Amino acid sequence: MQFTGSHILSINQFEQQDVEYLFKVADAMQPYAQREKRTRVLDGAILGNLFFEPSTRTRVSFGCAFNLLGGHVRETTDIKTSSISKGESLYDTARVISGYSDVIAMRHPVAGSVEEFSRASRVPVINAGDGPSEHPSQALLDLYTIRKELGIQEPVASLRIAMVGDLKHGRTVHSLSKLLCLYRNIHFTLVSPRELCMPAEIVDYLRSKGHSVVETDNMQTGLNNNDTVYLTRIQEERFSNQSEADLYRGRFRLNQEIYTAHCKPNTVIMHPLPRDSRAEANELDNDLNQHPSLAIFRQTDNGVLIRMALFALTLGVAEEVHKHVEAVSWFTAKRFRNPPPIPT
């Protein structure tokens, strides 16, 4: 893959060597993400952060990643505040915003919309989630997290992963499944209500690549003998009405008791967040907040590293980052090495 100047729209663009190179660049971003050093490699560059669907982690981490490389961020956070609400086309929006920006991160509720936007853009566009379709940067940070949590230095192989929840609408599990297909001998256990199962075309693709796939609506059985359990919430915004989503809310919950009874010791617990902590949902219980295998907040930290790497690569400055280093006088990184406990 030629990163420089390229759009990042789908996991289908990547080969295994591209992912491994990206991870090495992400590793090199660690001192900047932890504010031990400061780089100004993107001084003067502008990120257009276009989020036409609600977001906290993805939007803020894209902005944070760009700032940490020395760049500036301009945001639009709602279709209602943009001229799209006045009938402007994605083509016109892309032509305008790409004239103001050096790179664009975009989220949109409609599948395929980010690709449509990219065709008119004059600068690289990174897909930050397009409806139920894909979320490539999330998949990359998820695999990066899996490797770090399991202490894997080489490309993953023979990984056993359970994906649990709304697999029909969950773009994170769609992209992660495709990404894992670049590796060898992956065993997928797909746990969901039958009505919310992984799309058949993705399941067929996994099997065509020689991977093992088990589909079940029994969570206890599905949790057995995995290296990683990846939970997702019910994607209520993809349903036609609230009452339909409520039929499935709270069906699959993980708490300390269930984890102890059905998971291997040290099984990594992941979730793309937000987790739905309302009593009727609570798919990932607060009683796991202090569990050492709960990786969800380390997962979000890794998102900054991956997005820094994506910016550095697409803008062609990955080899220049360390040439623009400054000391950080205002920050003591060790303040954050022992964070306060998470309330239970």
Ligand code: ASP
Given for the second form:
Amino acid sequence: MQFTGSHILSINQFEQQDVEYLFKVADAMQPYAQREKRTRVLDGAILGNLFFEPSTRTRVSFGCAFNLLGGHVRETTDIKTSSISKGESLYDTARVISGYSDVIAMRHPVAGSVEEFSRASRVPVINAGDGPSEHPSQALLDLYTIRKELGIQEPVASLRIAMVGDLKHGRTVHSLSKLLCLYRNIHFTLVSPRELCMPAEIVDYLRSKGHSVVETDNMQTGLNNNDTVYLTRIQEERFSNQSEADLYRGRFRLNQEIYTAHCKPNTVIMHPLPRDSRAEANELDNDLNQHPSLAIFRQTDNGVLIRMALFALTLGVAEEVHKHVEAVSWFTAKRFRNPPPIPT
Ligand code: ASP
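Let me have the form predicted together with this ligand next, following on from the form predicted on its own.
Shown next: the complete complex, the earlier chain at its head.
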């Protein structure tokens, strides 16, 4: 894959070697994300960060990733504050914003909208989530996290993963399952209410690539014997009415007791976040917060590395990052976690 100048719209664009290269670039971003050093490789570059749907992690981590490479971020959040609410087309918005930016990250509630936008853009566009369709940067950070958590240096093979929750509307599981398809012999256990099962075309695709897929609405058996359990939220914003979403909330929950009873020891616990912590949902209980296998906040940290790598690659500076390095002078979070001993 030619990264420089390319849009990143779907996992379908990637071959295994592209993912492996991207992960190497992400590894090299660690000292910058950890504030051990800083780079100005994108000094002067502008990211147009367009979020037409709610977001915390994706929006902020795309912005921080760009800042960590020395670039500047211009943000539009919410359709109400954009001229799209005055009837402007995606085509016109793309022509305008791509005239102001070097790269664009975009989230939009409609499947296919980011691709439509990219056709009118003069700069690379990264899909930060298009409705229920895809969320490629999330899938990349998820696979990167799975490898780190399981201590796998090589491409994954024979991984056993359970995906749990709203698999119909969850774009993260759509992208992650397609990404895992690039690897060998993956065992998918898809746990969902029948009405919210993984779309048939994705299941067929996984099977056509030789992977094993078990679909069930029984969480207890679904949790057995996996390396990773990937939980998801009921995507209430995709339902036509709230009461329909309420039918499914809280149906599948993971807590310490269920984990101990049904998961293999050390099963990695993942969730793209936000977890719905309201009592009626609570798909991932706080009583697992101190569990060493709970990877959710390492996932979010890894998101910065993956997004830095995507920017460095699409803007063609992945090999130049280290040529623009300076020391960090301020008190950093890392030093805060390991404070120097107090002199006596
Ligand atoms: N943050 C993820 C997404 O944007 C997952 C979620 O919202 O449930 O798709």
